[in-house]
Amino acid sequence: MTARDVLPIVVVVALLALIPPLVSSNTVLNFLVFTLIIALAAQGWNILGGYGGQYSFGHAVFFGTGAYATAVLQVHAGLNAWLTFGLGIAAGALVGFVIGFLSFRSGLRGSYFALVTLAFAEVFRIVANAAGLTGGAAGILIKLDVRPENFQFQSRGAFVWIGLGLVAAVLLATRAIERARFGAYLTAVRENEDAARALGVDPFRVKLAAITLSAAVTAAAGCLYAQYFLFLDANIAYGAWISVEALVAPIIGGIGTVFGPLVGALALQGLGHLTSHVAGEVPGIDLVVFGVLLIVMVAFAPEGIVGLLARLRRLGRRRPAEAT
C-alpha cells in the first residue's frame, strides 16, 4: 500500500477520535460506540458479500458467537476480559470456517448460501435461548468491575477509541486486500466463478478464506458489544437485527468499497436517531425509514453514498475541462 491509500483512513479516524475529548454528552458517545460496532460488523459482511459476492443473511451467527464466547468465558471460566476478547474473535472465525467449508464444499451459492447462513443463525439463537451455559432466556450478565484490566472504563470515550482502533485496523486490512492478489481473486470469483476457475483460481479456497476473515471481523463487533453493554441474550446476540444492519449499511454506504460500511453505518444510525427524535417512540419507525432509504438508494444510487460522491466528483472535474 502507498501513503495515498492509507492517508484517507488516517484522516477519517483522526477526526472521529477528536470527538470524545470535545464532547461530554453520553448520548453522543453511546451513539458513536454503537455506530462503530455496526460499522465493524458491516465491514465484516462487506469482505464476504461486497468483495467476494457471497451474500449472507445470517451474519448474526458470527456476531453472537463472538459476544457469547467472551461473556461465557468471563462469567463461567473466570478468564481475563482482554483474553476472552481475542478468544471470541477466534471462535467466530472458527464458526465461519465450518459454515463456509460445509456450504462451499456443497457448492452452495447465491440465494441458497444466503438462506443457509440465515438458518445457522436461527439454530444458534434457539440453542443459546435454551442452554444453561448462556443463561437461557434470561440472558447472561458480565459482572460490573470498572477497571481497565477488566476491559471496563469510567469514560465511554475509551470505548470510542477502542472501537475506532478496531475499525481502523479493518479499514487498513480491507485496503490491503484490495491491493493484494487475494483481492483480485475475490473480484474474479464474484464476477464469474467458472471463469476464475478456468484461470487457475480456486474459488473454494478463496471463498473459505473470505468467510473466515469476515466472521472474525464480525465476531470482534460482537465482543465489543458484550464488553460495552455487559449483557446478552439470544435475541440480542443472534437476532435478525444485526444481520440486517450488517447487510444494509454496506449497501447504503457503498458495497465493495473500503469506506462504504462506515459511511452507511453513520448514515443509518444518524437517520434512525433523527427519526426517533422527530417522530417520537413510534414502534418500528426506524425500520420503515431504513426500508425507504434502501429502496431509494438501490433505485437511484446503486453504488451507494461513496460511489455517488465519487461520481459527483468526477462530474465536477469534467465540467471545467469541457469549459476550457
Second form
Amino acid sequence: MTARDVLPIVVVVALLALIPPLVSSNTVLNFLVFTLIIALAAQGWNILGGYGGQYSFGHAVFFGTGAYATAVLQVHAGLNAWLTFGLGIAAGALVGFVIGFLSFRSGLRGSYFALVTLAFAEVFRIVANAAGLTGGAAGILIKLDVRPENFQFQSRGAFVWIGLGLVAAVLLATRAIERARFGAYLTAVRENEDAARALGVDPFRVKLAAITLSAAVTAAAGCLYAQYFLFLDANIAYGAWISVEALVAPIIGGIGTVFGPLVGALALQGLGHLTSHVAGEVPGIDLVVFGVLLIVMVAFAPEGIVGLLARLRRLGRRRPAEAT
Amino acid sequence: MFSPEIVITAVLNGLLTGAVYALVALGLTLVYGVLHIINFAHGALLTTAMFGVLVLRLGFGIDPYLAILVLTPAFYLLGYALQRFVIGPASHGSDANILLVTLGLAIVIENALLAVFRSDTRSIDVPYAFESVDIGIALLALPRVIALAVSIAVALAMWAILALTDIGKAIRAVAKEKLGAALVGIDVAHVYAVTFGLGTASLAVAACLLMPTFYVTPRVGNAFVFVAFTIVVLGGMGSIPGALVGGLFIGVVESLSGLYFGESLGQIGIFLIFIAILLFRPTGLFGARA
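Same protein, different form: I have the form predicted on its own, so give me the form predicted together with its partner chain.
Full complex below, order starting with the chain above.
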C-alpha cells in the first residue's frame, strides 16, 4: 500500500471523527453510531459479496452471533465486556468458517448460496428465539454499569469513535486486500471460477478465507450493536433487516469498492431518516425506499455512488483536455 | 406417545396443507425451470394476493373462493408486467442482478403492505370455516379439503397449458434452449413474462385457498416461501412433479414434527431438511439437472 492508498481513508475518517466534539445533539450522534454499525456489517458483506462475488442473503447470522456472544458471555459467564467483544468476533468468524466450509464444499454458488445463507440465518433466529441461554423471545439485557472497563460510556461520542476506529481498520484492511495477492485471487474467483482454477487458484480456500473474514467483520458490528443498545432479541440480532442493510448498502454505495459500504450506509440511513421525516412514522416506509433504490441502482448504476462519482470525475477531467 | 388416530389425522392434515404448499412451490419451480432464476419476491407476491382476498372480502363481500376468478387473471397480469417491465429490463440478463432485483421487489412489496395495513394480524370470517368432512378414520376441515381439490385442479391445468397449448410448447422450448427458441421466432421476453405470470397466478389461487383458515400479516408470505424453497429444492429445481410430491411430503413432515416437537421447533425441521438437501443433494430427489 502506498500513501495514495491510505490518504483518502485517513481524510474521511478524520473528518467524521471531528463530528462528536463539534455536535452535541444526541440525535445526530445516535444516527452516526447506528450508521457506523451498519457500515461495518456492510463492509463485512462487501468482502465476500463485493470482491468474491458470493451474495449472502443471510449475513444476520454473523451479526447475531457476534451480538449474542457478547451479551451471553457477559450476562451468564460474567466475562469482561472488552474480552467478550473479541470472543464475539471470533464466534462470528467460526460460524462463517463452518457455513462457508459446508456450502462451498458442496459447490453452492449464486442463488443456491443466497438461499442457504438465508436458511442458516432463519435457523439461528428460531433457535435463539426458543433457547433459554439467549433469553428466548423476551430477549437479553446487558446490565447497565457505565464504566469504560465495561465497554459502556457516558457519551455517545465515545461510541462514534470506537465505531469509526473499527470502520477505519476495515477500510485499511480492504484496501490492503485489494493490493494483495489474495484480493487478486478473490476477484478472479468472482469473475470466473473455472478460469481461476485453471490458473492454479484454489477457489474453495479463497472463498473460505473470504467468508471467515467477512463474518468476523459483520460479527464485530453485532458486538458493537449489543454494547451500544445493551439489549438484544432474536428478531434484532438474527432478523432479516440486518441481512438486507448489509447487502443493500454496498450495492448502493459501490459494490466491490473500499468506500462503497460506508458511503452506502450513510446514504441509506440518511435517506431513511429523511423519508420518515417527510412521510411521518409510517412503519416500513424507509425500507420501501431502500428496495426501490436497490432496483434502480441495479438497473441504472450498477457501480454505485462511488462509481458514479468516479465517472463524474473522469468526465470533469476530460472536458478541459478536450477544450484545448 | 400419541394414539394412531391422532397420528393419522396429523398425516392427513399434513397432506392437505402440503397441497397448498405444492401450489406455492409450483409457481416457484415453473419460473426457475424456464427463467433459471430464483424469484425472491415470490413470498411477497403471495402476501399481496392474501391481502387481495382480504380486501375483496371486507370491501366487497366477495367470497374467497369466488375471488379466485378475480385475482387469478389480475395476478397473471401483475406477474407478466413485473417480469416484462421491471425484472427483465432492470437486470440486463445477469443472474446476480435478477437475484438482487427480485429481492428489491420483495422488500418494496412487503414494506409497502406494512405501511398500508400495519403489522396487525388479520383474518376473514366465512360461515364454513369450521365445517368438517367425516371420512371415517378422521374429521377433516372442509376448507382444507377444498384446497386439496383445487390445488390438484390447478396442477392439472398447468400441466395442460404446458403440454397441449402453443404457448406451452414455446415455454418448454425456451426452458430447454433459449437461443434456439429465439432463432425459430419465439419471443423470449414474452415467454419469460408469460411464465412469470403463470407462476404469480398460481400464487393468487393459493392465497384464496389459504385465507378461509389462515391469517395474513405483511410478512406471512415468508413463512410459506421458505417452505416452498425447501419443496422446490427437495423436488428438484424446475421439476413440476417434484414440486407436487415435495409439497405433500413437506406438509406431512411439518405436521408430524409440529405434533412431536411443538410448533416453534417444528419449523426448524423444514429448514434443516432444506439446508441438508442443498448441501448434500442440490439436484433434489427428482431433479436431474445440476
